[in-house]
Every structure is written in structure tokens, then in C-alpha cells.
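Take a look at this single chain in C-alpha cells; it is the form predicted on its own.
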Amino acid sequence: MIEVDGVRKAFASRVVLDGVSVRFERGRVCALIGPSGGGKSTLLRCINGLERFDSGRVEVDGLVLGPSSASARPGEAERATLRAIRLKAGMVFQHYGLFAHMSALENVMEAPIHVRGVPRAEARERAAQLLARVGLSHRRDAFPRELSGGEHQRVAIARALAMDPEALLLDEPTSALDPDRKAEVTRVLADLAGAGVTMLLVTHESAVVREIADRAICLREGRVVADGAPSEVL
């Protein structure tokens, strides 16, 4: 579903992915890991467009990114490819990045309205839907200020999936949680890898990989050094 060839970034003088080439394949969940400063993240960005590289491409189910200037602005065309890769590919931020004025039922109804043009009533359903599947119910009218860490990603998951999309990136999902919050959301991504939901998840949690991950690559110094059964890699 998603093919990186070649792709190349620097960040001034210092080379972030050097040639990357790597497929993704539809329906499996694949960890990428490996020591900090890597690439592992900004791999991820590249995929859904959030960081332009300097050399090769990106295909994601048909929709072709190439490289291009961190500096020049997007054309109408690249513009509208952007947006349908992001449909396509729905992004989980480390951070959470939550509307801190919205409830959780509103955070995940959000984008399916106003993206998607989605009706409210339809939106909301759907919203109370993926709440229960991630398991907070009991939490859609609570604010951000109001819910744990483990709680703000299992919300930000769901807003993920309100929109539908064929895939998700996953940037460190577990990273800032403790053991019990890890184990929540660890438990709602093995659910998600068991309902067949492509997923592309960039970890330092050795567990998370074993438990959910169908393949890990391991970057190191922006090249791949490992690819394989989780269990080979690690």
C-alpha cells in the first residue's frame, strides 16, 4: 500500500534518511525502531507529507510524492495530492495534539465534519462508535484537562479512525505513559492489528513490537540496517 524509493532528507548539513527504500504492505502492522535521531519519525512525516524530502519518492495507494523544496510553496496539484494522502493515511501524533475547548466525542467529530462534510448527527455517531471501540464510552463528555495520557491517545486514535482512513502512522503512541496507561493503549492498537487495520508505528518499546507488530525495520543513521520478523529484529 505504501512504497518509499530512495528518499533522502537533510536538515542543513545532516542527513536525516540517506536513500530510504522500503514497501509497506496493505492490512499488516509494521514497528519501526531503532536509537534516537535515526530517521523513524521523520520517515513517517515524509509518508503523509508533513515533511518534504530532498530526493526520491513516495507512494501511497496510487498518490505520488516527490521530492521537493523546503522553501518553495506547494502547487494546486501537490496541494490536493497532500490532502488525499491524508485521508488515506490518518496520523497519531506523540503529543496527542487535542482541541482543549472540545470534549472527547467533539475532538473525534471534528474532522469528519468539517474535512469529510460529514452531518453533525451522523458524525456524532460515528464519534460515540469509535469512543466505545477504544474503550472510553464513559469518557466522551470529558475534556482533555480532564483525561489521562493513556486516555488523551486512545481519544486521538479514534479521531484518527473517524476519518476512515486505510491506514495509520503511529509517532511513538506509548512513549510518554506509564506501565498501566502503555497497557491501554497497547491493548486498543493489538485490537486495531486483529480487525486487519494497516498500521506503520515508530516505537522504542520492545513489548509493543512483539505483542502487535507483523514486521520491524530498524533505522540507523537514516539507513535501513534490519528488516524482518519482529522476534529476528530485535
Contents of the next structure:
Amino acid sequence: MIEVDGVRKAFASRVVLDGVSVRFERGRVCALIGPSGGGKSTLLRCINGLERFDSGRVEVDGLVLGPSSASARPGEAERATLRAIRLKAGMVFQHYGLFAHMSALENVMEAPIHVRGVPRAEARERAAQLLARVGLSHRRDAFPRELSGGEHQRVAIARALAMDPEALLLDEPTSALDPDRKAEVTRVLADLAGAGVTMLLVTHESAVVREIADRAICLREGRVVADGAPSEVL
Amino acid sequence: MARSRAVLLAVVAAIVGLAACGRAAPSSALERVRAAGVLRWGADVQGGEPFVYGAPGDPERLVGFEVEIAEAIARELGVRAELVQNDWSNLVPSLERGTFDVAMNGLEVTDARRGRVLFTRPYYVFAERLMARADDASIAPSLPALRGKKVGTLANSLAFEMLRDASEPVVYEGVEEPYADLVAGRTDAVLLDDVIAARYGAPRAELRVVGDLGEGYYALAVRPSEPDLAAAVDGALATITASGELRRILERSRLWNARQDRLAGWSAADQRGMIGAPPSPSPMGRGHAALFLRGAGVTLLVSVLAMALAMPLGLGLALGRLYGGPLLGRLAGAYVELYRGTPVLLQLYLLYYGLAPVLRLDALPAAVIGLGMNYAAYEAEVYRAGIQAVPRAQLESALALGMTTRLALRRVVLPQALRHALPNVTNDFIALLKDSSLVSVITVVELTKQMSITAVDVRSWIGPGIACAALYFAMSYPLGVMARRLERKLEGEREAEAAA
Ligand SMILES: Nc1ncnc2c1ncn2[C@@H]1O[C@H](COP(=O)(O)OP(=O)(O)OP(=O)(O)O)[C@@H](O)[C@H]1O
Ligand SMILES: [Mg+2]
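Could I have the structure of this protein in the form predicted together with its partner chain, to go alongside the form predicted on its own above?
And the full complex, kicking off with our chain again.
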């Protein structure tokens, strides 16, 4: 459902993605691994249009993104495509992604109300369900600054799920956490994987890869250097 | 206990001794001037032609009839004259402080000044000349006829004293601006000394002389504690008047007229008549309190409206700079640099006087727009910093959730950015409260201007100064406390966020 075809991306003269081509299937969990600076985050950001690329193409469920320079402002049609892609591929960042001026519940309700136009009461009920799903019913009125790192990431996952994405893109959701918090978040991800949610997960942790991924891709210096079952690639 | 009393006594004795010493060495003012070999006289070169001004073609060299009179007096005293530049409206306070020996700069003998300085015999008899627009027949040459009219004049002048209860005076700080505003239709008439009217009003074809409403004298002012210097200067003036030198000086500046004949026969009785018994200054009273409150009201009104303009404009500039693309971004950047890089006083002048031929703003709107546009540049930077303080991951999260940039800014970035900016915005407002005193240059009488007018009335800066400071303080202190409280709260939240 996500197809990356010959994507090349350079920052100034530094090539970060050097012709990456991969396909990600619906209902599968794929782990992106590789050394620091290998281009994993950049690939994720290219897929949902936070970063533009120099050549190649990205296709998400029939929606196509072509190359574009970073300085050019996207036209109306392109902006619409970008938004549509982002609705299909939700994203969870490593940290600081929660809206600091809103409670956990409001963070989850925000996009459904203002992007999809869901009535407030309905959005609230759905947000409460999602927070329950990630084990945070009791923290719904807490503000991000009052949440632990693990709770933070679980709210971010609930928030992404609230938009009913076809796939979840997660960039090192567990790397900044202590072991207990890691376990909490991994458990949530394993639940989602079990429920058939399509996931593309950047991680440095082989335990996480083994536990929830059914495929692993290794990026090194902007190139795919290994692709296969987690046990093989690790 | 006894010991500390002894120390106290010693201190008191020392102070009394010092004071006595100061009095015991009464080297007279005239001796001091002679010993220095120079008579320092205070004047404001900005007053311009024909008083004191830069020579045409050689602006470094000062000329004018007062320069010539000062040199003649100094010569009679056996010293040379040296001009000390001083803001005109503060000539008397500066004289009292001892900045110079005498003040001479079209200083009219007014009630307010008679109580504070010694005046010598006059060197010029002036008339208060009323001018109006040539096509406006409604202005008649009498004070009662000016009731309800806007009449331009200089602050602290005899004309201002005459107009104060008779019309609505509009006070300026320069001699050119009252006539420019009269032509522009911002005022109905101008009442100023004939010397000024002849140079700055009469040459304008759009204006006519309505008539003269009274007479007065220019004389030199000397500190009351230095009667010997006053007498010596008086004698020197008498000499150059009798010798015909004064007449030649006035003629050179085309100032001689029949009124000046009186100078030659000036008698002690004339001098008593001019100086009279100085009226006792009115103490600060309820009337002044009302005026001060009104001044504070104007200060508050100008500040609040200017801030109400500066905030949205500043926000627009900040957004333009950050998200407006190359063209808008550069324009917004240029605006900020231009307004921060030039004095707000200059901006007010250009807006009010410079643009008058094409855009005739009233004083109050001009003050609000001028200050508001200036502060917008500062607010823009405050908001920009606030926006940049919101972690980029939040904006990207919002975009990743399908929000448009506009929606993400409105719902996620701006609410936090404005909160971050609030303490700085509050501090800027406090600064604006004080900067608003600048708008008196475009004739708005706000708190500080009211203070300086009252100070002349009551012959003292202390009472009005304290009242003025108290009012500013009452307006800004609560805001300062609020800003600090907000800052502490935000600081706490930021620490909690960093720890999370
Ligand atoms: N906005 C940017 N401007 C310039 N260089 C960038 C930018 N973003 C990333 N890079 C560079 O691109 C390279 C790849 O970065 P990327 O974040 O994709 O690596 P990564 O595989 O996610 O690494 P890590 O495991 O450390 O997160 C790095 O060398 C990084 O410095
Ligand atoms: Mg990364």
C-alpha cells in the first residue's frame, strides 16, 4: 500500500537517500533499522511529505507524490495530495510531538474535530476509547508536561489512531524511554500489530523488532542494504 | 545611645558649617564672570531666525540679533560671550541650575517667569500677532472671539497664558509647525510674537494677519541670587541702547519699528511696570489634579489604542516573516528593520507634519498610528521569538494529522506562542506608556506635557514631577507585577516540560 520508488534526497550536497525503492504491504509490520544517520527518519518524513525529495516517487494507496525542491511552495492540488497522504499515513515522532497547551484527551480530539469535522461529543467519546486502548484512561486530563515519556508516546499513538489512518509511521517511539516505559509502549505496539494495523517502525532495538515486526529493512548511507525476515536481517 | 547622639550632633554641625562656608565666600556673580572672562548665555539654536541661527552658507557660525546683543553686552562687561545650547522650554530651569549665567532667547516677561528670575530692562518690544487662513473670515482680532477655536502657539509662552482660558490652545515646540498646521486646516488661528509671525507665518500666501492682541517684552533673565550681575547687564543694555547700537542691531534684522522707541526712554518706573509685583504662584490644587488625571487619561488612551494596533500588525509581520514566502518575508523584515532602526520621534514628525499635504491626520489618530506602527516592529520580533519557541515537532505533528499550515498555526502554534510572548508584550506596553510622552511633539497634551505646563504655573517641578511620576507608576507597576508573575508561571511550565 506504500510504494517508494527510486527516491533520492540530498541536504545541500550531502546525499541522505540514494535511490531507495521499497514496498510496504497492508497489514504488515515492517521495522526500519540501520546505523545512525543512515536515512531512516528522512525516509519516513519523505513518505508523508514533511520532507520533499529530489527525484523518484512515493505512492500511498494510489496517491502519488513526485519530486519537488524544498524552496518551491506547493500548489493547491499538491497540498491537497499531501494532506490526503498524511490522513492515510499517521505519524508518531520520537519526542515533543504532543500539543503542550492541551490535555491528553484534547490532543487526541483535536484533529478529528478540526480536520474531519467530527462533532465534539463524538470526538470526545472516541478519544476516551483510544486512550483506554493505550492504557491511559486515568491520565486523560493530564497535560503533556505532567506525563511520563512512555505515557507521552502512548498519547501520541492514540492521537494518530484517532484519524483512522491506513498505516502508522513511527520514528523511534521507544528510544528515549527507560526499560519499564519501553515495555509499556512495546506492549501497545504489539496489540496494534495483533489487530492488523499496518506499521512502519524506525527503531534501534532488536528486541522490539523481534517482538512485533514481520519484516526488517536495513538502511545504510541512504541505501537499502538488507531486506527480509527480522531474524535474517538482524 | 549617648555616643550616637554625639555622632549625630557632629554631623549636623558639619553640615551647618559647610552651609555657612558656602555663604561666607560670596564671590559675586559679576566677579565670577569677569574672572572667567566669559559671559555664558543660554539659548536654543532651534528657535531659528532671526533670534539665533546658523549663517546662510556657513551653518557652523551662529548669527542673529540676539548673538549681536550678547556680544555687545559682553564687550561692555569686558568679557566675551559664549552661547550655551539649551532646549528652549527648559531655559529657566537650566538657568536656575547654573548651566549658564544669563538666558536670552525671545524669553518673554510672563507672570510665571517674573516670580522665578530677575529680568533686565527689555531689548525688544513685541506684539502678540494673530494669524488665520486668508479665506477664513470668521477670525476676529480679539481674545473673546477666539472662544472654542483651536489656536496654535508655543508652550509656556505669553500667548499660551493669554489663550489658556480664552480658547482651545494647541501647543507646539517649534515655530514652523504652528503655521504649517494652520495652512493644513488642523487649527483655526495662530497667536505668536510678531517676530515669529513675520518670519514664519506672513510669507505663507494662504495666511493673513488678523491683528495684534497685546504687547510684551523680551529681556535677559538672571538668577535672583545674582542681582549684581543683573544690574551690570542692565547697565550694559542701557549703554548700547543709548548709543544707538541696539537700534542698529535690530535694524539689521529688520526688527526696528515704532514700538521700539520706548526702549530709548526706558525708566525705572517702566521697569517696575513691566515687572510689577509678581503674582503669587497658584499652589497645586484640585484644578491641577483634574488636569493631571486628564493627562493620564490621554496617556492611557494613546497607549492602549497604539498597542491594540501594534499587536495584530506585529503578529501579521511575524507570520509574514516566518511563513509568508520570500517576497512577503522580505517586506516584513524591511518594515521591522526600518521602524526599529529610526527614532520614533522622527516617525511621528514625518507622519504628522511630513505627510500633512497628502494625508491630514488629526493629532490623536496620528499619535496612535505613529506609536502603533513603531511598536508593531517590536511586537513582531516578540511574536517571532514566541513562535520559534514552540517545538517544531508540534507543528509537524499537526501537519502529519492532516492540518493545513494555517490551521496548525491557529490551533497549535499561536496559542502557545502568544502565551510565551505575553510577559514581553506586557513589558512592551509599560515601555509604551512612557514612550507615549513623545507624542507631545505633535501637540497631544498627555501626562508629561501636562506636568511641564503645570510646573510653569506653580513655579516648581517638584510637586508636578512627583504627581506625574506617581501616576505613571500607578499605571505601570501593576502591569510589571503581572508580567513577572506570568513569567514565573511560564518558567515553571517550561521546566516541567523539559523534565517530562
Ligand atoms: N534538515 C536537515 N538538514 C540537513 N541535514 C539533515 C537534515 N535532516 C537530516 N539530515 C542529515 O541526513 C542524514 C540522515 O538523517 P536521518 O535523520 O534520516 O538519519 P537516521 O537514520 O534517522 O539517524 P538516527 O538513527 O540517528 O535517527 C544525517 O546525516 C543528518 O545529519
Ligand atoms: Mg532518526
